[in-house]
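Only one chain comes next, encoded as structure tokens, the form predicted on its own.
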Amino acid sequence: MPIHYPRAMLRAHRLHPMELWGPPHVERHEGSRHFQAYTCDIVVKAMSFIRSGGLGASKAILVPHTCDALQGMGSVLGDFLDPDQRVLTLYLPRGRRGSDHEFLQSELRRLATTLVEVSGYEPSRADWDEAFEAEDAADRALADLYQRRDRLAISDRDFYTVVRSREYLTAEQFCQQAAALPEGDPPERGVGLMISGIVAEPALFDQIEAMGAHIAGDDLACGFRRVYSVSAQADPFERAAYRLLTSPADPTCGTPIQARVETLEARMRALGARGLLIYDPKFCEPELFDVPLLRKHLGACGFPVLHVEFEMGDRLPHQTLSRIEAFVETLS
């Protein structure tokens, strides 16, 4: 499940995490059963996913405590379901001090000790350092990618297809994948908008590009918010907790809102976007608790903002797709 986990560690220990973000085309009827009303698509679709044996081929579920909505996931999994596959979880720390580091280490040992049980297999030295090697070249390859957004002759759809295949391909497919694309002249485009948010499906982008804008960032739980920073210390331990602790302003990593106010601000002026557009599921609590004060910090930077709740669903609903034009339009 979504955000924030030790990629490099299940490696090491011969796992391979395939991200599951509440498919959209899931009934939600299953998923309903165990969850208030007000719980998020990402959690309710995922467990109707998993309850239709969406998950037959893996050997556990992973929850890392990115909001109180999964934390809660994982109690209902791992209490009173009982699946077939062993229920991990991972508490990650609201924010970056000393002692958050010397937490989430912990954590990770914890965990670590889990998947030797899932798994059957002991890392070496020689697992680690190949585990961390790869997923460090493929977190380049993603903060890359980024950096030449403006040189790749491609869609948003065909960036962002990309970025987000780093949820299900190795390491090495990525790589792969992200070095292919083709450098020159991006298609036309409108004004430029930032996406902020949990996560956007594809059709959006065709959409947006449909109505005269396009994607200039984004602060996207599935995109930027991963781009991690590398680092090589000696103990594995620490160096996980290092990646997942550098990692952008993220409220659902409690970060600071002057801190994200700050960060937006910048990469916005920096990228030549417009507006931010905040796009969520309904009911994200960590998204929604910034929301008032965004739109009044950046407002007053000369940002309007604009802010939508939605339901996953094969199809973007004409209500919101109306939104986001007139907003679009009050840009151009």
Second form
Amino acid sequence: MPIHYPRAMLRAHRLHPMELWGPPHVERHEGSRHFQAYTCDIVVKAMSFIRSGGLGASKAILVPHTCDALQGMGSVLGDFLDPDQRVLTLYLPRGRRGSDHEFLQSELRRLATTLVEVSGYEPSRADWDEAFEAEDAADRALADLYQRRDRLAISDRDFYTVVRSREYLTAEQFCQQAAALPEGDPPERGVGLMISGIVAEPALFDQIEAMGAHIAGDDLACGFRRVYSVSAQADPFERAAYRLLTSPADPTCGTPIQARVETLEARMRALGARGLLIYDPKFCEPELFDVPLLRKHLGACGFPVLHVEFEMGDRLPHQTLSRIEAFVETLS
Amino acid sequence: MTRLEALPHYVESNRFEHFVNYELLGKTALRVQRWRDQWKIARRRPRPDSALNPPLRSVVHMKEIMSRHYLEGRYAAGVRKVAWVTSGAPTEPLQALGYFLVYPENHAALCGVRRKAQSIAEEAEHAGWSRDICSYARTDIGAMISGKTPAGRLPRPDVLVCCTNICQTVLHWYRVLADYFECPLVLIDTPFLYGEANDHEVAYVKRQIEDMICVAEEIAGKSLDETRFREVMTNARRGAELWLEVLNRSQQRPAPMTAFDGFIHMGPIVDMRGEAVTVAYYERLIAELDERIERGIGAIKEERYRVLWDNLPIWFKIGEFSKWLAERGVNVVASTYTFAWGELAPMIDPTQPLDSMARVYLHPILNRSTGHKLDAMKRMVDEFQLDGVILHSDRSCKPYSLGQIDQRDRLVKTLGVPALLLEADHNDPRDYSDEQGSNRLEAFIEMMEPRA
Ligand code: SF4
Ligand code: SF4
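Next up, the form predicted together with its partner chain, please; the one we just looked at was the form predicted on its own.
Starting with the chain above, the whole complex follows.
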């Protein structure tokens, strides 16, 4: 489950993660037997998917503690629903202090003991090294993709299809796919937008392109917020914790608003974005709290902000599209 | 304009104003008000048409204590260091350092009880905060930007202390406060306990409390006095023990107070735990409850059904609910929410203040799994001999509410007690439908009929 988790650690234990962000086209119905209507789609749809046997042969469900909604999901799954898979949890500290690093290392050690039980495999030193090497390479490839964005001859939809393939491909497959992207002039681009939020479905990029705009950069939980810095500590837990605790600004990680604003402003200037589109799943509290202050502070720096909420899997309502269109027009 | 200039209602007082308006005139006026209330209560004739017995006499003392607290708040900025803290924050060191504490959640609840929450929350909504965020946060953010509050005025914080042991919402909310007030935000991050607490979790919380003390000392310009700290811890433990005793008095039949009374009487243990006045207040309340028990006086006149309330109260409906249910013979005798401030009393150890605080502040019911909460409810059904459970599905409070659907199913299936999921919101009347609520409550009462 979203958002942050220790990939290299899973790999060292010979486990491969497949991420569940919804899935968007699953109905809420089955999940609604467990969660109230005011719960976000990521949680309710994932629950529907799990309850209808969508996980197949997976061995475990890892629920990182991202927000109150995922906390509830992890707890309900573990306490009441007894799925075929082992339910694993991971508490991600909301600070970036020495105490947070120390805690996360211990928390990862705890998780590692359960991973050994799940996989039946105790990684050797060589396994850890190999896993970090592979996952660091994939992290680098992702960072590199963002750096090369304006030299890639692909649409935003194709770009984000590759970015998001990290959610299910192995590190090697991802690196190959990223390396294979054709360089050249990107398609006709139009007004540059920065997009923020948890997740954006491919259809949105098509719509934005049709409006004469493009995504200059993102602040998406499924995108740039997971461009991790590569680390080199000798201790695997220290290394994994460092990776997670140096991720880019993210409200679910407790980044102070001012720091988030400054990062966004600097990136928007560097990437030539003219406005910020905040695109949130309904009922996402971590995102909702920041919206008025992003609007206020970025507005003061000359960057207009538009906030829209959506329900996953639904076609974007006409009204939402009209609002985005009007926003793009004001930026043109 | 700086951010603080945008909040002109946060003014500083001086020692003279504090002394005259609070110490001298304010306290005296509140004492006189209490005497008048006592006199009124003493003269009140029993009302044969009411399903409720007369309210507890102690309530006038509680009103005085709480009003005094809010009154001092008006004049605290500039005179005492002020900390705004979450309801589950480890405040004892701050108290020992002489901080004046503001509990924004309690303030929001006050707005709810006074039926002012919606109009104040709308101030936040007009400023862009979504109706889908917690209504406590909306109410307080609305009060912060507009200055509207039934408390008269709140003091500007010198420091914000946010403890995530109730939810992550508070962290998002306090980040907003930090942005407005431009003051330090101290985070006490408490890992959610899906099972039992691990050593590294306790150590993490302890270290953060130590770090909080360093920040608080620096802001206060003085060091923590160990003797005073221990005294506060002793009061905190005693206050929590007494509060637990208060709540457990409702195991008696008929119960001498309702959970709705409990929601009101919890003010001191939330806002002033660690203070001697809280200890004295609950001693008084227990004495009155014991007197009622001895005389066989229940909170309601005819107690046919005994019910548990899960989750926060619906603040704007407390009075109405209490009356409506009493008229149907329903006494809501216990709630999981009020117990949260008492059940951890045995863990508080004044001789090991930091270690015990780390454990205590990791273990509130809201920081524990949905299964743990179900077990707590089952235990209460047994200990309080309950006939049913109302689970308030609180649109605002996801950490408390997610899991309730499965909890209700298990209460019904394993214990055979009727359990109702009641959709509402603790502070926002727009999320409660009277008609639908009453229909569902009527049906729930019918389901309890065979148990009467
Ligand atoms: S969409 Fe928001 S509320 Fe839902 S799981 Fe993601 S972070 Fe949590
Ligand atoms: S989400 Fe719940 S626990 Fe958190 S502040 Fe709101 S009411 Fe309190």
